[in-house]
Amino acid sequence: MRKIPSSNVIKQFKAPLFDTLLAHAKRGVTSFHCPGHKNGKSIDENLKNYIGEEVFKFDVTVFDEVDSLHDPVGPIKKAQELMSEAYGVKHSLFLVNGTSVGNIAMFLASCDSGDSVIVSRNSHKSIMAGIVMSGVWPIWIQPKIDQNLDLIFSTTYEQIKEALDKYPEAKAVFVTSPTYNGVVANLKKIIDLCHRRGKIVLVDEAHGAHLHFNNELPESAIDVGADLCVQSTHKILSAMSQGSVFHFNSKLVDINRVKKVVSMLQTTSPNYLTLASLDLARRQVFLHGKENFDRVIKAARWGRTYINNNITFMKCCTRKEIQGIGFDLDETKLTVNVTKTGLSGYEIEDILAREYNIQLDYADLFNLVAIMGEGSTKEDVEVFVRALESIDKKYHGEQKNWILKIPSLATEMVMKPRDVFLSNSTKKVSLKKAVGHVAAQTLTPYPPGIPVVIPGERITKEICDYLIDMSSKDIRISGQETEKLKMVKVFTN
């Protein structure tokens, strides 16, 4: 955790936006403003009976007392300043459309149409939105796959160096770290390299809002010099869903452009309860993050050890294993490999939900991903591992010959994704006859969740064969427009 000047520490006890909204709610103001439920008076009784009426008094609209997200001068401005001080960055901006809108904003704020950006293929789907909206040329890096752990890793230093050597004109480098599985890239080495060459570093740290506050965790992107970084405060910390933060710490990007872009992309009717929860989440993690995550890390380590020592057909990857491959691991993510059970991760996820009342965040053919957060307890982990232990004894399928693999994605970029995405000059062709055509849509098999067809790319035979094989196995291809993937949309001159 970065040191904060002692004069500023006392301010971190405050929550200016929450306090303003609470004072307003307690006054019993008669509402003639949006929204129409008027402090909860017309909310459906079933909902009101379950969650109470008081919460709706925080659901207000923009007026001077509560400030404006798009031109903050009062409590929102103060809350954002406290956020930037807590994380040790120059500026922090609240997001109410999640990290997705922040990822789009990073492209629009740092690049002009026609610029090129180095980006790993296994980025969140919002990255394609950012690429399309900004009009940049993506320079794709093929992600590394470890078939022993059945995991896809983020971008490596060596891959980025190779790409920068080959494409010195690239304006920026986009990195996703941590990944969904908690795998953290060697960001310090990557960022130092990029800055020596005058490149802007953009980091999707959606799953890393907690890293800054506990030294037992990997280093955060903001602590090692990322120019722009977006974090999902709601994923691991205690903000409400959709509550994220855009951090600015750059000499290469104009903060005024960042503010204009973020404002352009966000709703003019933000949910003030979400905004207040960002204010409180900051205060909570600043004051108690170390002790809270000491507890979470301890519980996660116990669960990982128990799974690896007591459950025969399941295995949880360890930090030492991940470090041995050149990455680091946020131990609060429990990735459990289930391939030896003969069942897919999807099947076990369903059993956990249906029979054990446990809901996971994510599963694929090979793994379960249990995401722990600031509210997780050892009791939660005990419930999870006991359920896995029970499933391990009760359920088994035939051993599958599944292999985590993807085709070569170093395909020719013929056109900017934006130009193809917005074009009406498209047609559908049989997947078997798509070789050589320029793709006009995105197709992403799950697993592994990596787009193998992207607008503007030349479609290769290897990619067609891969998609045909995936479709024959009833693997859902995100982006397909029919029940079975038989046709693909391509660009026509």
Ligand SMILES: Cc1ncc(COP(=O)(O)O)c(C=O)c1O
Contents of the next structure:
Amino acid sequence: MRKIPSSNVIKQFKAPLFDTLLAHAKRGVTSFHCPGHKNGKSIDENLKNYIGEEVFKFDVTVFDEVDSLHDPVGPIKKAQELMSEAYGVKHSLFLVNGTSVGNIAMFLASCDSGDSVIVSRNSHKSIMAGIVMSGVWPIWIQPKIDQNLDLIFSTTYEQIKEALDKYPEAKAVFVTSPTYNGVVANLKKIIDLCHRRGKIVLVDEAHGAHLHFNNELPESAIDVGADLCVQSTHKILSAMSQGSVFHFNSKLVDINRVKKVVSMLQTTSPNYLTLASLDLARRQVFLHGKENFDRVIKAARWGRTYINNNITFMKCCTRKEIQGIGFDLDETKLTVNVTKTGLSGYEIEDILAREYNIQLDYADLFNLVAIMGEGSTKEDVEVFVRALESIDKKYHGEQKNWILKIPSLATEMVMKPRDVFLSNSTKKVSLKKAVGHVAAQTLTPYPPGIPVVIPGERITKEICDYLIDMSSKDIRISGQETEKLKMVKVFTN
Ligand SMILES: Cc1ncc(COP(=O)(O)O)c(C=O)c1O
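For comparison with the form predicted alone, kindly provide the form predicted in complex with the named molecule.
Let's see the whole complex now, leading with the same chain.
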């Protein structure tokens, strides 16, 4: 965390947007504005009985007192300024449709149609939306896979360098860091290289809003010079769902274009409770992030050690292991490998929910991912690891020979994804006959959740064989239109 002047520290005790909404709510104003529930009066009684009525007084619309997200001049402007000071960036913009919308905005703000962007294939689905909407050419990077840990990593410095050498015309580089598993890329080295070559660096830091506030955690993208970076404040900090932040810290991108794009993509009826929670989450993490995350890290370390020392058939990867492979790890993410139990991550996720009342964020064939946040406690981790210990003793399946693998995905892009998306010149061909055609759809097998077919790329034999194999094993393929994947949509011209 960067040092900020003491006068600015004092300002961080304020929460201007929350204070404004609270004062407004307490005045009991007669509402002739949207929304129609009128300070909660017509909200369903079942909901009101459970959560109370006061919360609905925060659900207001745009008027002078509470400010406008699209043209802020009052408390929203002040709250955004406090956010940017807390993170040490030039500008921070509040988002009410999560990092999904921020990722799209990063593409539209930094690139023109026809530019090319280097991007790893294992990116969130909003990246494809950004690519289509902005009309850029993606230059794909093959995600690295570790078959011992059954993990997919983010982009390496060497991969970015190779892509920049091969495609010097690229306008920007897009990196996802941390990944869902908390694996952090060597961003400093990547960003320095990109800036030496005049390239814009965009970082999806959906899972990293806390990194800036505790030195025990890996470095945040904004501390090592990312031009644009989006964080899901709601994922690890205490903002309400959909509350994210777009950070701007660039000499290469125009802030006015960023503001225009972010405004263009957002609703004109933002949820003010979400906005106020961004203001409060910033204050909380600025004032207490160090101690709160000291506590969370300590609990996570305890849980990790307990799993590795006491649970026979499960294993939780360590920071040292991940560093040994050239990345870093946010230790607050507990990724538990369950392959030796003979059960899939999905099966254990289901047992945890049904028998132990524990809900995870994510599981795949190989792993469980327990995401900890600012509200997590040692007691929570204890409940989790005791449940794993119990499952480890109680349940065993037949050992499977599942191997985490994907085909070569640094494919030839024949058309821009946007041109295919807007075209009607498509037809369906059988999977077996798709080799050589230009794809007109996205196909993503789960696991591992990486798109194997992307609109505009030439379909290779290796990709077809992989899809046929996946389909024969009853792996769900997002994008398939029949129960089993039989046909692929391709471009006809
Ligand atoms: C890496 C990554 N990027 C972006 C997103 C989208 O974030 P949000 O849910 O805030 O829209 C997610 C969601 O899980 C994610 O894992």
